[in-house]
Each structure stands twice: as structure tokens, then as C-alpha cells.
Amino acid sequence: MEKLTKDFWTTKYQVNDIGWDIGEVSTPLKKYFDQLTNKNLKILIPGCGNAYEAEYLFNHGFKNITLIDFSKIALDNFSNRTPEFPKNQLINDDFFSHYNTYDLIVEQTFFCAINPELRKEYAKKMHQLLNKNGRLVGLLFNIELNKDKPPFGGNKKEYITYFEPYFNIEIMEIANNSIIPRSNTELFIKLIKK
């Protein structure tokens, strides 16, 4: 398998090869943001792309959010659409190095691009990033996808033995409003930080 690199991810958007980029937030994740009353959460989305998310909630009044990508092409992509977000929120690193903490952090396309050997690692760096009764919040793939390069699928009953000792699960279950490309293949999660 190639390195899951700066520079791989940089061609991607180089070369335009980002085919998991919906080109706006995804529904799931748009009707999770609406009922959301606190606009000081303090969010982190890794792995955030083009970041359609991030624009979505920061057009809806929440500034306290921070951005990781190995690609700066996808953070000034945001950055270019969202001039007035605060520069210095914007991280151009590897979310594995990375420590803050956080009341809500948003997966969306992320675990599935990385080397699915860093999943265990994945739901305990999650796990240290979230504040006491913070939540991890997003979308999973269901289905088996790539096994050499992402994206990488799973299923349910595997990501649930990531998560258990970490989180409690109050959903992890097909979301029923995915974008039609991705209708029954998607399982919207919401994990609360034991």
C-alpha cells in the first residue's frame, strides 16, 4: 500500500482525484448541525477536505472550530471560500500529532482514508482530544470498499470494537438521509466520551 502521505494527499487535490468530496456538507450532518444551540462548542474536524462542513457551521454563527488536513491545497480551498475564518484555525498537519481538547469533533470522510491499522489508534487519540462528555459525531462507511488504498470500508460490528472502550454509543446506525450515491451505505455515529 502507497504511504498515506502529505505529498499523496496533495497530488489528490493536485490532480483532482477527490472523489469522496460531495461539494457541500453532507444532509446527516447538516440536520445534526441545525438542532445544535450552543454556538460556542468548541469542534475540531480532522482530515477535513474542502471542508464544506466547517463553512456550514461557520455561516451558521460557530467560530470556535478548528481544521486539520495534510493537504494545504483543501485548507486554502476553504480558506478562498471563507476568507473571513481565522487563519490561525487552520492546522496543515497529521491529526495523530495533534493536542487540544474538544466538545464535539465531526468525522466525515476521514476514517475511511486512513490506513485502517490506525484504527485502534484512531478512537483513542478521538478519546483524548474530547472534553468530558464530548461526542465524536459523523458518518461511517457500511460496506467493504478499497483494501489498498482509500477508501477503506468496514462495517458496524467492527468499528464497534474500536469505539466500546472509549465511548459510550448512543447511535451507530444506517443513516437514513445519505446523498443518494451513498443511500444504505453510511452509518451516522453518535459517540460520547466515557
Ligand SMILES: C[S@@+](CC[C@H](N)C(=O)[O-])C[C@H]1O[C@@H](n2cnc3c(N)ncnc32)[C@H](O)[C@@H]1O
Second form
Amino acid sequence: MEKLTKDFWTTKYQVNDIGWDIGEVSTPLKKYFDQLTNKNLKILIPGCGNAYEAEYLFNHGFKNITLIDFSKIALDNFSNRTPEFPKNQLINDDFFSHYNTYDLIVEQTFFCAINPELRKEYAKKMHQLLNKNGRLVGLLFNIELNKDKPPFGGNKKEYITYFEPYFNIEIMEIANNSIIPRSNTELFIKLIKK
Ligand SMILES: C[S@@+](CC[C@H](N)C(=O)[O-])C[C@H]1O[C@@H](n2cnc3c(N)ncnc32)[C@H](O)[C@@H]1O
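Based on the form predicted alone presented above, generate the structure block for the form predicted together with the ligand.
Full complex below, order starting with the chain above.
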């Protein structure tokens, strides 16, 4: 398999090969965000891409948001759309090299983009990046996808093996409000740090 490096992802944005980009906050996450009352939550969005989730949160009063992506182009796109967002909260680096702690981490087509061999590492890293009672919330594909390049699929049974050692699985169910092209193909997850 091709190495999924910073260059790999940067090229995707350069040539506009970004089929995953839905152009707006995903509906299940919007619904989740809308019921959050604590605007001071410290939030991380790794593999944020063009970061519509961050734009939505920021425009709805959440200010303590950190974004990480391999692609500077994607972060610049976000910054141009959201000029008030503090530049020092944009990190152009590898998620796996990041150290800090958060109350909420948002997953939106990042897990499916990493090499499946790193899935165990992803679960461990998410655990490390969360504060006590912190949550990992978002969407995971629940279908077979590519074997040799992103997006990589999977299923609930497999995902439980990665997350159960580190999280209490409060929700891992087929989302009932996905965008139409992803209808019945993604699990909404809410995992609480053990
Ligand atoms: C499939 S895209 C999803 C982007 C965005 N979440 C969305 O839904 O539009 C995956 C993103 O993760 C980023 N990425 C992949 N591996 C990464 C890593 N190890 N560290 C930081 N970013 C990474 C890529 O640059 C890309 O923007």
C-alpha cells in the first residue's frame, strides 16, 4: 500500500481529489453539537480537512477548538472562511505526534483515512488525548470499503475490539440521520474515556 504521508494527503487537496468532502457539517454531528450547553468545552478535531464541523462550532460560540491536519491547504481553506479563528489553534502536523488533553474529540472521516494497521494505536492515542470523562464522538463507516487505499471500511464488531480496552461504549449504533449518500452505512459513536 502507498504510504499515507503528509505528501499523499497534500496532493489530494492540490488536485482536488477530495471525494469525502461534504461541504458542510455532517447532520449527525450538527445534531450532537446543537444539544451541547457547555461552550467552554476543550475540543479537538483531528484530520479535520476543510473543517466544516469546526466552522459550525466556532460560529455557535465554541472557542476552545484545536484542529489538526496533514494538509496546510485544508487548514488555510478553513482559515480563509473563518478568519477570526485563532491561527495558533491550527496544527499542521501528524495527529499521532500531538500531545495535549481535551474534553471532546470529534471524528469525521479521519479513522477511515488512516492505515488500518494503526487502528489500535488510534484508540490508544484518543484515550491519551482525553481528559477524565472525556468523549470521542463522531461517525465510523460500517461497510466494507477499499483494502489498499482510503477510505477503509470496517464493522462494529471489529471497532469494539479497538475501543473497549480504553472506552465505555455509550453509543455505537447506525446513525439515523446521516447525509443521504451515507445513509445506513455509518455508526454514530459516543465513547467515554475509561
Ligand atoms: C478523508 S479526509 C477527511 C477530512 C475531514 N474530516 C472531512 O470529513 O472532510 C482525512 C483527512 O485526514 C488528514 N490526515 C490523514 N492522516 C493524518 C494524520 N496522521 N495526521 C493528521 N492529519 C491526517 C488528511 O490530510 C485529510 O484531510
